[in-house]
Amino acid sequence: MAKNITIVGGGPAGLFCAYLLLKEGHHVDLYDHSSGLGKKFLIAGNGGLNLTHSEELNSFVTKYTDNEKLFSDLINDFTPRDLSDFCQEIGVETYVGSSGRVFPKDLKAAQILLNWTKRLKDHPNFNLNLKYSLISIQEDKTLTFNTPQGERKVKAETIILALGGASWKKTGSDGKWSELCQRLGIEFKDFEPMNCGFEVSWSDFLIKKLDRSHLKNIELSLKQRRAKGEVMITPYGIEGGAVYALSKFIQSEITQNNEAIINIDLKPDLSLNDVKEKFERRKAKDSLSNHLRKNLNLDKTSITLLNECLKEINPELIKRLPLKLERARPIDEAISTSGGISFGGLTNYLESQKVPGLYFAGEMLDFDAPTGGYLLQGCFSTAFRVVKGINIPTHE
């Protein structure tokens, strides 16, 4: 039976499900508070649009930490081929690339948005409406908004809110909807960045010398926490894709003790015995600056920073180089965020326990992942779950 759905929030958790409802007959009208759809879609996909990844899903579900057994069941009924697939319906070709992240072949993410939302503008049961902004939700499931002419009540059947995390405010991703949910009594758990930088006390003249500068193909670890890729040198601290898989562990250890200590590997190809066989070649002409360069094939980053950190450079140290992080860059910088609306108050089909008729798709929900297709697989996984929940009337 056809049913009226409201939505409220153009990003890809609220755009899929759209598009899925309208592939199932229901009628559909979604909000969004910006004069056009996908904002922080589009500047995610600037650098090159991560859709998901290739990986094995019992190692997938893992970057799921916490709610790894909830997202097990989740990214199990909506996949990664099934996200590949998706994109093939709407005309967007996906490749694998050689780190296993899924990518659009030719397309970018404002040609992709544009085949995405022709077809949900060009459908009789899609109404969209944008430039209203949420001020309200009732219990009896009256919206309110607030528009160019001024404030509009929609008394709704059913609602989905998909209005994204609290990072990059400019995207509108702003989170003031919590102060909404909570005042219905529904569970909240406060935001924290979450795939974002960490700051370091350098020394003026590293920030001088190394402003921008990259660590490529290092390893870091936090404990048994361990993370392969590359590190960009910032004047506050770092930041990066190795830096944002462990952020979450960073925060707990932060929150613990005040800062974390992480450890950096400079050759993670290389054994310990191998640098120190190399380390050992030096020639009594050679700087040890050269020396490093010439026999462990170390660059100027890698050196200064060892510099930076020790009296003394030794081969257990460039395995093993200590960094001490205080804390996380604010939440704004942030690439997402942990907390928001708390799965305990839901259903299995992200239904408000509390108010019946409300569902929560995407990043509004009470989880963290980490960049690498991860946290927009989860998107689209919980949108598909919120609309299999509402296919169900009994929610069997």
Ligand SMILES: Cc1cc2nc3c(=O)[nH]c(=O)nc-3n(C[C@H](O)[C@H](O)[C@H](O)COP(=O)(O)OP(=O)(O)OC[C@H]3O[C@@H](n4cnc5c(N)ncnc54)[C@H](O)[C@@H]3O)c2cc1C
Second form
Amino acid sequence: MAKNITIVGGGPAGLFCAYLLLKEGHHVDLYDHSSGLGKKFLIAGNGGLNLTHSEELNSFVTKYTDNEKLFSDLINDFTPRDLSDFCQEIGVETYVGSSGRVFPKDLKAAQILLNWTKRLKDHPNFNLNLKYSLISIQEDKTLTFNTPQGERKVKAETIILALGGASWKKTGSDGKWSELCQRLGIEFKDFEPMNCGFEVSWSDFLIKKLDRSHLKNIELSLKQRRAKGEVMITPYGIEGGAVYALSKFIQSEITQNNEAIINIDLKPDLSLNDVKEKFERRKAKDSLSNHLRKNLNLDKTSITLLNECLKEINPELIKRLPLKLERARPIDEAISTSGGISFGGLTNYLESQKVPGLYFAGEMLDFDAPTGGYLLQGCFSTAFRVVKGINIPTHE
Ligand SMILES: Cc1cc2nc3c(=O)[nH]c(=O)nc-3n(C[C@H](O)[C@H](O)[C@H](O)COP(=O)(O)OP(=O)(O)OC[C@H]3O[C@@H](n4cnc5c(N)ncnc54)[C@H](O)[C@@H]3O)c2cc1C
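Please supply the corresponding structure for the form predicted in complex with the ligand (the preceding block corresponds to the form predicted alone).
Complete assembly follows, chain above in first position.
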């Protein structure tokens, strides 16, 4: 039977709920406080929109560390393959990059968003309300919005909140909704920056020499955790793929010890013995920098960093260069945030146990995952589950 569904939040999670619900014959009213839809999604496309990942599902789900069991169920229900099929359904081809990551053919988010929102806007059962800011939710499912015309109340039958995390406020994802949910007695965990940069006290010399330089093909480690990839040096510290991959563990180390010491392996493809052997081949006429460049193939960034961090360069330190991280960068700069609506207070269909008929999808749920397509896949799979819940007549 057709239902009237109220969705608040027009990012990928809310838009995907709308798309699926309209296909099932429901009526959808979508509200967002921004002047446009999918602003963060568009930003995500700036550096190449990594939609999802092609790795085996068994390995894929391990990326949702604290919620692996739940996400194993969610991702198996709406898989990375299904996400690529959805893109194709709306007229956008995807491809698998050499790293296994999945991108739209033109790497951008704009075409997906355009095709997707056109299908919604052309649908007779879809009603879009932009510049509507949700300011209160009552237990009887009355929503109050601030609008350019003043306050508006909406009495909803079924509500999906897809309000995003708490970073990149300029995209509309300001996290202020946390107060509304807590007022309603919905379980919530505080936001923390994830997939974020960390601060290091660099010398002025290093900042001048290396601002925005990249360390490529390195491996970072923090205790037993390792991440290969790239690190960008910034005036305040470091960021980049390898840092994001460890950010959750770096965060908890800083919380416990006020600092985190990570190690950088500048030659992860060489064993320590190989590095020693090459290191010892230095000719008398070669300066140390020249020798490191010629025989160990270390670039200017690596050599400057070694000089900054160490009194004496040796093979052990090329394989294990320690770096002290002091704190995470401010939450607004983070690619994603952990924290949000706790799964403990929700049913299997991500419906509030306290307020039946109130569902949650996307980044506003308390999950985190590294970059690499796991964030968007998580948003799509949670949206899919919510719609499944709305579509079945009775469930626990
Ligand atoms: C720089 C950057 C790069 C990224 N790159 C990738 C990537 O390559 N791959 C990947 O998987 N992920 C990436 N992400 C993360 C990804 O974009 C997000 O996880 C995703 O957009 C979250 O979708 P969502 O629908 O849950 O929330 P959002 O996209 O944040 O949408 C939430 C919506 O809710 C609205 N809203 C919030 N509060 C209210 C309110 N009170 N009233 C009304 N409306 C409200 C907002 O205006 C917004 O439109 C990136 C993020 C950033 C910042």
